[in-house]
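Here we start with a single chain on its own, the form predicted on its own, put down as C-alpha cells.
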Amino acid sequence: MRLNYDTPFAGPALVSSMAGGLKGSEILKIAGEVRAMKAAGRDLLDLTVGDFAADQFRIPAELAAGIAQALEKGETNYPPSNGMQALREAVVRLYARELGLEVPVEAVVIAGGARPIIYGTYRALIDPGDRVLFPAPSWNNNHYVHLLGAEGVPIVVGPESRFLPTPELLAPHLEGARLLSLCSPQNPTGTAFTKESLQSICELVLAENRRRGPGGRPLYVMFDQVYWMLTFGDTQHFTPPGLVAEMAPYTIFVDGVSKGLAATGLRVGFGVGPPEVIKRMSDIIGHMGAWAPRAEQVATAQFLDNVPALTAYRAKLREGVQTRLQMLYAGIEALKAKGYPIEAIPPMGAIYLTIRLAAHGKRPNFGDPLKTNDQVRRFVLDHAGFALVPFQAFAFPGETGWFRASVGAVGPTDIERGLVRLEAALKMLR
C-alpha cells in the first residue's frame, strides 16, 4: 500500500518552532554539491568536508583489528549509557600520560562521537535564554544555541588574532554568561591558542566566577580539543586546567577519535569534565541513546594503552595532514607573490587552512562582477574545480572572502592539479 501523506495542514503547524526555525548544515550542503559534481566526472579539488577519506588516511591497523575481534567475540549489546569502564579508565589514563591532567573515572563520558558531547554539554548547564559566548567563525555554535533557545552572543574575531578570540574581545562580555565555547585547534581555522592568551581568558573566567559568589551560576568553558593530536611545528597545545589548575570545576572538554585517528566513522567521543555534571551529561545522553558502539568502544580502549602503535600512528597521520596543509598553504602564498587576489594563514593544527579570495568586484571574462563569498565560491568550483567552504558556514558575518580548506580527503597530486587550475581561473579576472 502506498501512503497518502497529505494533511489539511501546513507550513508551522506541522514541527515545532524550534524546529521550523533550525537550519540545516551548510557545510553538508555545499558537500552533496561538491559530490554530485564528482559523481558527473568533474576533476575536483574536494576541500569541503571535515572529514578523512580512506584512501589517504586509514585508521589504526591495530584498532581495525580490535573492532573485529570484538565483534567475533559478540560485543554488540548495550554498553553503559555512559561508556564502557575499560574506555573511561584509558581516556584517563591518555590524559594523564600526554596532557598531565589527573582526572577520575567519574569525570568521563563515553558518547557516539563528539557532537553529543557538545549537545549534552549545552542540555546539561543552558536554560532558555541563558547567554553563550562563542567566537564567530565558529563551528556549529549558533546551531545549538538555537536548539536549546539561548541567547548567542557572536564574538567577530579576525585574521590579525588568527580568528582566534583574545581576553580583550571576550573581557566585556563575560558578566552574565553562562557558557563560554572555545576551540584549539580551531574549526573552521586551522589556529591554535597560545599559552599567554589561554591564561588570560581562563583568569578573566575565574574572575567572573568569584564576582558571581557561591550562590550564583557558575560560568563554564566547553573546550573543544578534539583535535589536539593534530598540531604542527612549533605549535603547542594547551589546557585551560592546565595552565589555571582553578579552572578545572568550570571546564568541560570535548574530545574523541575522530580526527586524532582519522576515525570519524567509527562515532567514539567522551566528555571530561566536574563529575557532578559530566553525571548529568551522561544521563541526558543515555536518554538519548547516543552511546558509541560497544565494540568501538572496546577496541578503542585497548588501542589508547598500546602507546607505542598509538604514537608511531599519531607521528604518521600528523606528517601526512602537515604535507598536504604546507603544500596547500606554499601553492597559495606562491599565487599571492604573483599578484593575485589571495593569501592563507599558516596552518597550525587541525586539517584545515584559512584562504581568503579577494576576488570581490573582479569580472571575469564573462559575465557580471563577483560580489559574494557565494558567487566567488562558485567562480573557483566551476573553473578551477576548487571546493572550499565560506565563513559564512560558520556564523562569520560580512562578504569578507574568506573560505575553510580541508585538506583530509585530499592527496598531494590532488592539490598540485587544483592549484593549476585555481591560476588559471584566477587569470580570468579583471
Ligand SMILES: Cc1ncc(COP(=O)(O)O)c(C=O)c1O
Given for the second form:
Amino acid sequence: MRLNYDTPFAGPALVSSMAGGLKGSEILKIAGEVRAMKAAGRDLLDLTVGDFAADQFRIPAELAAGIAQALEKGETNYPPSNGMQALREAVVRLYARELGLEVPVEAVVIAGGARPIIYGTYRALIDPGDRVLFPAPSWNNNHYVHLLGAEGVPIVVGPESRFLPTPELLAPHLEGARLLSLCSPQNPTGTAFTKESLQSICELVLAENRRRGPGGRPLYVMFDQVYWMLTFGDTQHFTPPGLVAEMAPYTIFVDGVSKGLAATGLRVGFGVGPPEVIKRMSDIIGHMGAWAPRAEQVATAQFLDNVPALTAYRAKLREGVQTRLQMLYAGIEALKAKGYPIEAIPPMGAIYLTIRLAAHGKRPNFGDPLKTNDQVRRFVLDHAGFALVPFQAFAFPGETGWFRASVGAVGPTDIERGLVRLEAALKMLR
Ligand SMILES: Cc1ncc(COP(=O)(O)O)c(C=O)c1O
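Alt. form predicted in complex with this ligand, vs. the form predicted on its own above:
So here's everything in the complex, that chain up top.
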C-alpha cells in the first residue's frame, strides 16, 4: 500500500518549535552541491567536507581486521550503555600514556562518535536559557545551543588570534555562563591554543568558579580535542587539566577515533570528565541508544593498546595530512606573492586551512562585482573547480572573505591542479 502523507495540518503545527527552527548543516548542503557537480563530470578540488576519502586515507589495517574478527566471534549484541569496559580502560591507558592525564575508568563514556558526546555534554549540563560561550567561527555549537534552548553567546574571533578565543575576549562574558565550548586543534581553522593562552583561560574559569562559591552552579569547559593526534611542526597539544590541575572537575573532553584514525564512519567516540557528569551523560546516551557498535568497540580497544601499530599509523596519517596542508598553504602564499587577493593562516593541526579570498568588489571579466562570501565561493567553484566553505557556515559574521579548506579527501596532484585553475580564475578578476 502506498502511504498518503497529506494532512490538513501545516508547517509549524507538524513538529516542535525546536525542530521547526533547527537548521540543517550548511556544510553538508554545500558539500552535496559539490558532489553533484563532480558526479556530472566537473574537474573539482573538493575541499568542503571535514572527512577523509578512503582512496586517500584508510583506517588502520589492524583495526579493520579487528572489527572483522569481533563480528566473526559474535560481538553483535548491545554493548553496555556507558561503553565496553575494555575500551574504557584502553582510553584510560591512552590518556595516561599520551596526554599525561590519569583518570579513573568511571571518568570515561563511549558513544557512537563524538557528536553524541557533545550532545550528551550539553544535555547533562544545560537547562533552557543557560548561557553557552563559543568562539565564532566554531563547529556546530550554534546548532547544539538551539537543540537545548540555551542562550548562545558567540565570541567573534579574528585572524589576530588565529581565530581562537583569547582570555581578553572571553573575560567579559564568563559571569553567569554555564558552559565554555573550546576546540583545539580547531575546526574550522586548523589552529591550536598556545600553552599561555589556554592556561590563562583556565585561570579565568577557576576564578569565576571561586567567585560563585560552593552554593552556585559551576562554569564548565567542553574541550573538544577530536583532532589532538593531528598536530604539525612545533605545535604541541595542551589540555585544560594538563595545564591547570584544578580544571579537572570542570572539564569534559570530547574525543574519538573519527579524525585521529581517519575513521569517521566507524562511529566510536569517547567523553572523559568528572564521573558524576559522565554518569548522567551515559544515561542520556543510553536512552538515545547512541552507542558505538560493539564490534568496533572491541577492535578499537585492542588497537589503542597496540602501541607500535598506533604510533606508526599516527605518524603516517599526520605526514599525509601535513603534506597536503603545506602544499595548499604554500600555493596560496605563492599566489599572494604574485599580487592576487588571497592569503592563508599557517596550518597547525586538524585537516583544515583557513584561507582569505578578498575578492569582494572585484569584477569577474568586467561583470557584476562580487559582493558576498557566497558569491566569491561560487566564483572560484564555477571558474576554478575550487570548492570551499565560507566561515558563515560556522556562525562567523561578516562578508570578509574567510573560508575553510579541508584536505582529507584530496590528493597532492589534485591540489596542484586546483591551484593552477585557481590562478587562472583569479586572473579573470579586475
Ligand atoms: C571539532 C569536531 N568535533 C566533533 C566532530 C564530530 O565527530 P564524529 O564524527 O565522531 O561525531 C567533528 C566532526 O567534524 C569535529 O570537527
